[in-house]
Amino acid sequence: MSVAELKKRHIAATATVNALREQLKQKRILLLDTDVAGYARSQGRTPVSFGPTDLVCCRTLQGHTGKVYSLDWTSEKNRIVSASQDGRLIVWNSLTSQKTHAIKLPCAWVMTCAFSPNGQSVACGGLDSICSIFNLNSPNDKDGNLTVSRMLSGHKGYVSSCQYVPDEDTHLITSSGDQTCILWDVTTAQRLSVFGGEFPSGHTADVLSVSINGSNSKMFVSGSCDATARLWDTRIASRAVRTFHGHEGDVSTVKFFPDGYRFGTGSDDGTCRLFDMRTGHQLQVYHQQHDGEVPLVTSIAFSISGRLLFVGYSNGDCYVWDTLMAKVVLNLGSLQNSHEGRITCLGLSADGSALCTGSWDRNLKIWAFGGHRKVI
């Protein structure tokens, strides 16, 4: 068979692949008769009322002198690790905002930072494409730095996105712009599996970041530059377990529901949308209209019982969505002492009673609900 055969053959293969995709989403708009807020409006409910002072920023963590990139609590809920441009993690105590450990980085273009699930150890990884381990109980060299304990290498791209499996210090997984993702054992600094790459299932643009089940640590969610994010099974990973479309740019952040049924994720097409992982169906997008250029969302994270979702946006608004009726009940950007850049990342203490943020203004910032208001 000639080339132009082949190329031919190719051209048509994917009309009918297209072609047949797009008959599946006709199929599942038919079947979504509606989402979680006409179902919730219809049964009566109403949004959360949220006051200017029942969420409160109550500490801005100063200490980086370039932007933050990334952010990560302990277990415990009172520690935080950032990461920066000015090559440096940092340890913060959240209670007192006093700095435990200022870690000097082998590579300063760090991406992502996290704790292990002890809090013993913290990982981080970026444009070196090797994720490196520090143990904060180690000694410091001659010069005064921590020295990295373990370095995994192996992926052939930047490193976009790291994460401890629940309750494992010991395994940890990671995406990449090499279009993988890895599980890695961190005794050893062996890779374990490869998610994508050669597989026709895996990702066909860089992989941003990852979201592992809570409930069910052998699942885990990536998101990537092809607009789709994929479920994975820790067991099998020659193949991703389902495929979510819907989003119309770079799926940059996801996050798994509390529920470890349903997942989040926020695309640089200004959404976020929630997921069932069991269906694959979209249950809701979370969407604010703006006037002139859409903000690209930067991360997401869900409050304890998931009614609330914490979205940060490149304009440096951080929105609080009502996840059941879809509605933004709070705006942290236009609160006193807000961030007064592109907000980069965000996440939960464990008891979910303290949201920090981290911003290109080179800050981190630590809101508490306030008054009366119960942790939601």
Partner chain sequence: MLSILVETMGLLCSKKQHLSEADAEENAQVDNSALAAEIERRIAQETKAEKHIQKLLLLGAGESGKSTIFKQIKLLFQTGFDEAELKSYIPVIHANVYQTIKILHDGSKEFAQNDENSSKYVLSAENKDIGEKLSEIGGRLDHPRLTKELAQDIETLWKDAAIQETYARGNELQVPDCAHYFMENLQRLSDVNYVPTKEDVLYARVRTTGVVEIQFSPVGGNKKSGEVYRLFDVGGQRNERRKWIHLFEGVTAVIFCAAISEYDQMLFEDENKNRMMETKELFDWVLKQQCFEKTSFMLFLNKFDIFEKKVLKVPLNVCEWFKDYQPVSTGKQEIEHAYEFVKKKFEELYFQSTAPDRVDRVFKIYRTTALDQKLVKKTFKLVDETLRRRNLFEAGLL
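I've shown you the form predicted alone. Could you give me the structure of the form predicted together with its partner chain?
Here we give the lone chain, stripped of any partners or molecules.
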């Protein structure tokens, strides 16, 4: 068969796939008679009441000399690691605001960082296409710097996001600009599985974010510039379990819902969505009307019960959404002491009592539930 003929058949096959996809989309729309908020309203539920004193900025962590791009809490103690454009990782004690480590990275262009489950190592990655691991207990070199203890190389594009598998200090998943996700064995620096890439059911554009299911660590979800989120089973690398359509722009962030049966996504289209893992349905859209340019969603996190969804935006706003009623109950960006630039990352402490946000204004801020406010 000649090259020209192959090209023609490829175009025809693509058209067929797109037509089928459109049919599926229409069928889903028919099946979705209501969304979470609609159903909750019909059940007489009311939005959570949140006042400006319910969540206050109790700490500002200063020290980075460049934009903050990523942060992560430890899984038990109150420590935070942050990554910045200044080429550093800083580890903070969130109670005292003090820095316990500052790591000058060999490649300054870092985009993500994560704590290991035992809190003894931090992983980071960025434009160097490598995920580097640092052991916080290692001695410093003569310049006072920690040396890399492992370099996980194999990605052919930037490392956009990384997360350790819960309770497994030796396994970690990365997402990359090369359209794949990789499950690594940290001790041997080997790639255990590659999700996507040559296989048809992978992302077709840069993968920007991963989130591992806290209730079933064999499942994880990834978000990509191809406007989809994909669910993966780590035991089956050859194809995604399901692809979730709906967003109209890059899916820059994904996070599993606390019960592990749903997950949230945030996108450049300005919306967040809640998807059901098993049926594949889009359960809810979180969107507020704006005049002018639509701010991009950069990061999301669920509160400990899932009733609240914290969303960081490119214009410095940080909305607290009532996930059930799909209403914004508070905008941290309008409070005193809020960030002065794009929010790039946010995360909840392990016990859910504090939220940390990171911004292009070079600071991190810790927000705690104030006074008698119950943590939900």
